[in-house]
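Okay, so here's just one chain, in structure tokens, the form predicted on its own.
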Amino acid sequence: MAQLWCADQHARGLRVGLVPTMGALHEGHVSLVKRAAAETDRVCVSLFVNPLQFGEAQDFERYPRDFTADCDLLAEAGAHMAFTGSLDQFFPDRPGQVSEWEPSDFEDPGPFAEGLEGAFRPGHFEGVATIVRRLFEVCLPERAYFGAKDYQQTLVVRDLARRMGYPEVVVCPTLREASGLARSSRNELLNPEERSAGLFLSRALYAARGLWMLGERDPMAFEALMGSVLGQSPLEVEYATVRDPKAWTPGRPIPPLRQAVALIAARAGSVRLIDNMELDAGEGPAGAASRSLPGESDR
């Protein structure tokens, strides 16, 4: 149905904007939809909890889902079409169970998948790239909108779009709660104590940005500072590091840094949280600043 609907919009000469999501929508998703509505003629939103990108079956099962509430929110935000599906509907030529897929069934996520999320979540970006390619093929959007909170994912998706030749990938600022916590569907799973612990991610990121403003350019100094802030919390930290957004590397970049993004992944109880901040870009309490991603000037 979504494929036919998008084809009809194109036949009428209308530009389609795609917002890929896994549902459990929040204000961050709404901001993507509103921007898509302002920049394209028709907004299509996918609401699909993609089993291909989950390493833990329990994590996939407990991911929040409310299709009806999501559709109501999308209607208010200005979306024109929302759709979901099952794995076998998206990939009718492949097994219906992820466990039966062969490595060749997955899309190669490219070099931006190396390190950090790619290391801590093996197979995650293969699953992301596989479903995003399919969504692009189904909807043939002129533009696709993603949130900056999943920073490394935006690099993977942008590289995929470059290889495919479409669409233009638009990365939108992270929205934060008044406390500083980055908005995420997973926040619904946090109890009060875990939510309080989660605030240390943004505290560490803002501390790193303050250090950048003082002139520090050594990656190890940022790691030490963020580690010190996070060490005051009960979080189980997976990584707290910096990368050069113009020259992504799996490991720590060589100093001195000319530009930098700080990235953190940590667990608050059983809930895994990620956040990031571009240290050399202006940022206020409302969220991260926009910036061009690698290759954007070539599009």
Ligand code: PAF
The other form holds:
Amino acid sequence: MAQLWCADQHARGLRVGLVPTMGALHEGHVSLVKRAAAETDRVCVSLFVNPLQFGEAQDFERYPRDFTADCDLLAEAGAHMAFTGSLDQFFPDRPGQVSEWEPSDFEDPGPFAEGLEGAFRPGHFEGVATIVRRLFEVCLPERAYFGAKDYQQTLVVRDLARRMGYPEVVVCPTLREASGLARSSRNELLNPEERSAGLFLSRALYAARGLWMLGERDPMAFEALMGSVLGQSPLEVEYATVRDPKAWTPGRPIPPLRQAVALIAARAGSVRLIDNMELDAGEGPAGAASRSLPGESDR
Ligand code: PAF
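Having looked at the form predicted on its own, could you now put up the form predicted in complex with this ligand?
Below: every chain and molecule of the assembly, starting with the one above.
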């Protein structure tokens, strides 16, 4: 159905913008849809909680879902079409149960999947790359829109699109609540204490940006500073580190840094949160991540 609809738009000479999502939409998704609506003729949104990219069954089961609310939000945001499907509808030639998939059934997510999310969530990017390839094949979009909050995912998807030869991948800035907390579907799962703990991610990132502005260029200094900020919280930190966005390495880059993105993953109770910030944003052309301070609007 989505395939026919997109083919019909192309036949009419219209450009399709795809916004892949897992539903439970928030302001961040709305900003992707609005950007797609401004830059393409028809905006198509996929809503699919992709079981291929979840390691823990429990995480998949409790991922928030509200299809009706999502469709209302999308209509308001200017989307033209939304679709979902089941695993066997997306992959009729593969087993209906993820547990029966062979490693060769998955797309190779490439070199940007190494380290950080790839290390802490084994198989995650294989699952992301597999569904994203299928969504691209179904919709044949001219452009596809992704949020910068999932920084490493944007690198994996850009690389996939380069290998496929389409679409143009557009990365949109992270939206933050006034508190600094990056908008995420998972925020719905936070209780008040976990939400307060979650604020330490952006605090640590803004502290890292402050250090960059003072001239620091040693990755270990950023790790130490972010570690000390996060250490004041009850968060269980998985990583708080920096990478060179132009030369991705699975491990810590060699100093001095020429450009840097700081990345954090931490658990607030049972909710896993990630966030990142380009430390040199504002100094060079077109930094992808958010640029404003908490409390300022980055919408
Ligand atoms: O970022 C997400 O919501 C998902 O990883 C994506 C890109 C929709 C693939 O399932």
